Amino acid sequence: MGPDSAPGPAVPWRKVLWERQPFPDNYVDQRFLEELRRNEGIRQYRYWAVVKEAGFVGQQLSCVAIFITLWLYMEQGLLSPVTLLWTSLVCSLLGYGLHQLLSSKVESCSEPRTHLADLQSAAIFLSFTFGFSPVLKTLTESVSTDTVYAMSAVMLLAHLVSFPYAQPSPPGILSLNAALFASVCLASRLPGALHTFAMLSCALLVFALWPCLLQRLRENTPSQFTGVCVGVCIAGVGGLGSQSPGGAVLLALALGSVTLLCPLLLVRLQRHKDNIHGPWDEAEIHEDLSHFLH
């Protein structure tokens, strides 16, 4: 109800509840819309900054493509498990050294993990994985191959959806478990137990350790982080193209959409955002009330 419904100009309206006034409960005067504020505190995005952050999503999608490519090579007998194990070992050592170098700049004031603790964790995982490889190899023998492939696809999709892109170190529990579940399903379709062990070790490297190193690169060397993301995307498209050209085209389109098109839409749609604030908002208490709790 507007100001025309007021009983008369002689009685001014006051915005209080404790005083009886000759106005309806829903009455407001002309000052109501004067306090209207639009888009207060809206964050303005820059296109290339958003593209840079979207690169993490693109490289994670490419990591899944690289893992699938390695599995296809092993299934077809084009890649031996020994070669994959040695390659994974070398990459792990190089990545661990780089991670320690970057961590020393950040955790200088805190107590870091010791090398012995890291070695014990790696030895326990590798020992249990190697010991249970024959069991994991026969884990899905009673399940049809189509069902195994469908479960793997769903779990890898769940990994991508639930991955904590804002803070991927350490990886999210749901995301990591989904990726490892898909890895076990795929590894169980390989020829031997050594193939299964090599594939699971590679899965740990790709889905658990690599995001931690990439997060360190993003925090300490932003320029190198961008180059690494681009390199991973190129490797994912190239590797998948060696097995499935159609799949490589679909991956390239997905990467272009995620890293280029979606940031453009986000920046363009920002101009249409219209958030309004005014006297109808809930009251916010900015005073420190902690002394009342004692």
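Each form is matched to the other, and the largest set of C-alpha atoms that superpose within 1.5 Å is called the rigid core. Positions refer to the first chain, counted from 1. Note that the structure is a prediction, hence the values are computed from the model and not measured. First, how it differs from the form predicted together with the partner chain.
Core-aligned CA deviation for Y27 between the two forms: 2 Å or greater.
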The other form holds:
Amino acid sequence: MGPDSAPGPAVPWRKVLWERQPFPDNYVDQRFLEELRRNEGIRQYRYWAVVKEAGFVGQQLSCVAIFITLWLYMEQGLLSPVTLLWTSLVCSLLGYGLHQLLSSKVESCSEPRTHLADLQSAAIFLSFTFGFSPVLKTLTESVSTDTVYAMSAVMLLAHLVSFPYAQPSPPGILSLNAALFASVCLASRLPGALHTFAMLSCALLVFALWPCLLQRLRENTPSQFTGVCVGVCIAGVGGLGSQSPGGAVLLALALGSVTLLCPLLLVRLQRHKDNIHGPWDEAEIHEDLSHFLH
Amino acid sequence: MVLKIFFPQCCNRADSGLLVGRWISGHDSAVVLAVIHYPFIPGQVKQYVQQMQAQSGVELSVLGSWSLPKEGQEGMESFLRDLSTIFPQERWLQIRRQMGKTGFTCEVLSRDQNAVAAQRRVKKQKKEEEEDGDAEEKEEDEEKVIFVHYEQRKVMLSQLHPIDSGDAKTDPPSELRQVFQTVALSQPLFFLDKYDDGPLKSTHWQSEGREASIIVELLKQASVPLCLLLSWMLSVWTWICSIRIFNFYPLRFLSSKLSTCVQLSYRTEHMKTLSSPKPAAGHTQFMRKANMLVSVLVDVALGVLLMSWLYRDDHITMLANTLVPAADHVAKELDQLLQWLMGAPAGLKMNRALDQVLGRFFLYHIHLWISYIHLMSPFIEGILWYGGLSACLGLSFALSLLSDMVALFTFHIYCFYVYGARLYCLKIYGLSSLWRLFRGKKWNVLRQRVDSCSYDLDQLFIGTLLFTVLLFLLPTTALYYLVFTLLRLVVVLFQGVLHLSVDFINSFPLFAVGLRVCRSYRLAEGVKFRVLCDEPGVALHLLMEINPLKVSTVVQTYRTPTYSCYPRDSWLALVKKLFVGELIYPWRHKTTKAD
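Can you switch from the form predicted on its own and show the form predicted together with the partner chain instead?
Starting with the chain above, the whole complex follows.
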């Protein structure tokens, strides 16, 4: 018995199972699957919007590249730690100023951090890192270079994968910890304790403080944000190119594929999307349950 | 209905007379204890039975008559049959035996069925004529009798296991237990031997004459003043021990840790039990006292043997002269071990700075220890000489002293172990907590589970730095911990062996095992029966032999409870503790429970 067979008995078939009907249990009539809906509520991506969002990912990749470039310079002795420290200090002050400027535009309803609290945090960071840098310097002495490089690479990859691209301001815990672990591993390979200290301060700047600024930029000035991303990408490629051209080429390729190729793929593949919805889906609660909690 | 009669083997050839014994209530059986011979006066027999009942507490009565006809005693049978009217009983047994035949015949007369006996005999003849007898009738009228022969002396001395604890139990004791108890309690009945001038003559296991040994009697007489002396000495010793000055905290703590003091207090308890002038009440008490006495004597004998070897041929000086160089040698070995650890041990990569710090710290410790040993070296011989005197108190004391001395001489290894373990434990704890921070989680103490947590930036930063530091320093600490734990385990193992042997000396029931080997009938697990005579027409005769207890059960039942030391943790728990870095004290001491 199927939908194409001869018409059944006079009693119409109803889609219920609690009543004995003269039809077999798996009988369906011509209204089969009329409640099926396809591709309900999917978003239509527009290419350039996706490219703009993907730029953020590329930016983060370039950040990591810039960090590695700085480390390469320090290791080869081309960059002195004092220079790096002063540059970091200046950059952090500039960034802090920009951050405060941008936040005065937004009415912050959440509790504002006072300047004193910020100063306290900075003091804790610096003193701790300075105190621990001799210990950190000898940490990986007995570990072979290959192991150190491998560990750092894995940790930086983990950082990139687990980075909270949607909301970078409260930093993702795993991504931050992985980046710090990688930077400690790399910094312990440098020739002096001051080098280690400088490298760690730079790492803190790049991985912990820079995303907060970016978040502010993204919220308040989206157009400038795009410009900043592009600038960082170019700086990354350029910096890496000065050390190793092969690396620069690789980075450029990676950036190109992430920023330009992947959005294209996403948009192109979107038309092959074929989701089906129907009354068999899991129920989604759309009410606001917060008034049950109080 | 089967009637079981327990008949002593010594009465198999007794002259005709009356059977004295006990009916076992609740079971269809009777225990025959003695045979009182003809000629007797029934009134005197009654008086005697009542007297014995009062003395022993057993419900004695005249069970029936026994006839073994000899020449010139033809009228015995009818005389004995008429006696059933004089002694009023529920049932009257008439047991007959012919000289030269093995089987007995028995007739059971009920009080109101004396006349029925004649009828029964007639019925019996009738049945022999008929081919098929009515089974029911047969069982109703004829009572089957089984004779169980037992050796009276052995059953009297034997103790059935498991021992009845004496408090009122819900089910009454079994038939066998009642038989054994009856024979054991009827001792006053067995004092009348054939040389007595009284009016009655009886046959039992002691009727040939009472046995006694002079040595045992002398010991019994001498034991009372000895016990008094011992208890006085013990009270003086207890008074000394309870002087307030010894109750200060450090001394008390020390004395609870030193195994010599523990052994001393334990032996004092034993001597207190031994020196009570009251005789032992019950089999268990007796065995415990005997075991304690034998173990103390054997201990002292072995100790004196050790002493005689020690104080001969200048052995003490030899020992003292090898002790200090041995300690020196151990220290040098430890030194070399630390130097090896400070280099690159087994090709492992250690963190150089931490390595140097730890290595130098331990080296300095060893240096202190060696100076201490050298300071003590002139006194070692004296200490050994006086320590050896303690062996006169027993071998167990000498062993405890040895264990204490080993503990004192390896104190530095114990210290190293504690340092290494604490450092390692701290590191593991910190690492696990920081690993949770690395993943953004936290331990919820209230709910005893891992929860997610949003940390501040500075917490994250410092946490990750510390995590990296601890992780890279882990191999170094772990290696030091491993080395010192192994050393400590070796020492602990040796001490454990010493403690186990002391415990063995203390608790092994030598007396009970000796009894099981020499006089195995005294510790009975049960009985076994052997068929003596199974002829038709005559009652079944069985011989009851005592089944002695297995040696392992003897040891288990009669072990003196001690402060036995046994491993505190199972293997799995031990390995887990080692892995986490908890301090391990593998042997646990149980405190003696006062019984």
